[in-house]
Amino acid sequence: MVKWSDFERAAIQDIFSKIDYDVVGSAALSRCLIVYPWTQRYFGSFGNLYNAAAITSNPKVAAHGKVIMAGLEKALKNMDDIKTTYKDLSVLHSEKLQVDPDNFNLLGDCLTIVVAGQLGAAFTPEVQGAFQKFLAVVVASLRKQYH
């Protein structure tokens, strides 16, 4: 079980209260697909992902960005038991979709960059530390089903 300090809980709640889910989710997934092009293989049904302009304007990328942010919101609401909250997502990504679990870290890095851009000076090193810890717990929970 993860121990969260009062500061970490407050910082993570504050981050999610300030960001625009639609913008952040789409921008983070787009960044991941552009910077790490091998991650595109999991999104073959999304159509044109041939270049940065196609990715950033792709409505399916934007829609899945919203799905990602909804998943993070579930973790936010269940910070004391993220592993149980993510059990079904872990099974889905490991057994059905067969996503390389390292890609979760890549997406987390892209999320951090986008959130930092949205929050600016409010994204202090201490706030970033809390956010990184949150993402690390999310990633560990998604990786739980992998052997």
Second form
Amino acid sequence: MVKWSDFERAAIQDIFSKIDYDVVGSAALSRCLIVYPWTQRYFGSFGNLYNAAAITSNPKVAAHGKVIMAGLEKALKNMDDIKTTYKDLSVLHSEKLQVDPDNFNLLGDCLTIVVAGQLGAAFTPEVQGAFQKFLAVVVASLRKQYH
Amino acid sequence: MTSLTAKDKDTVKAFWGKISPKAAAIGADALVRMLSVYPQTKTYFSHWKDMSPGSAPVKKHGATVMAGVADAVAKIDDLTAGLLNLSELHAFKLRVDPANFKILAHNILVVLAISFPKDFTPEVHVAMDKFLAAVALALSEKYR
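Return one more block: the form predicted together with the partner chain, after the form predicted on its own shown previously.
All chains and molecules follow, beginning with the one already shown.
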């Protein structure tokens, strides 16, 4: 069981209450596809991903950014048992989507950077620590059903 | 991984020109975040009396690290040769596990995102990520 301090709980809830879901999901996924281009292998049906401008303005990328944020919100609402909450998502990613789980860390890093950009100085080292811990638990839960 | 293209180098040099006045502060903030979010990195600084944000050793070391990055920008066309002495320092004296270079790089990028929200575009992000990875590789050169 993951133990969350009062500070961590509050910080994580606070982050999600402040960020613009539509902007963050899309921006993080775009950065992931731009900064780590091999991640594009999972998005063959998304059409034009040829350059940064195309990726940033691609409507399928934006739509999928929202899907990702909805998934994160599930974890946010069930912080004390993300592992169980994510069981089906984990099976989906391993058996159907067949995503190399190392990619979860890449998207996580991009989420951290985008959230940092949105929150500015409010994204203190302590808040960053809480957010990265949350992402680490999310990633570990997504990895759980890989065999 | 991949080597820096001409476009990468131009992007890095142009962005560095914008951020270099704040380099020392960026270095200090990145170090603070690294020590706080990745506590295992504190093991390299047991000789510091004070590791808190704003402390003298952290500020000084942040400036030292960013001076090294500035040097790397100047020597961007041949990082392996340009950073030879620094590589020997890290390999034989400091013996920092190279995995930590990636950790510090991540925290530098977080600070850049906070300090330069408009300039730290995805294009700049990928160029800087590649550049810091290339610097890490050059620093690892003399390890074995």
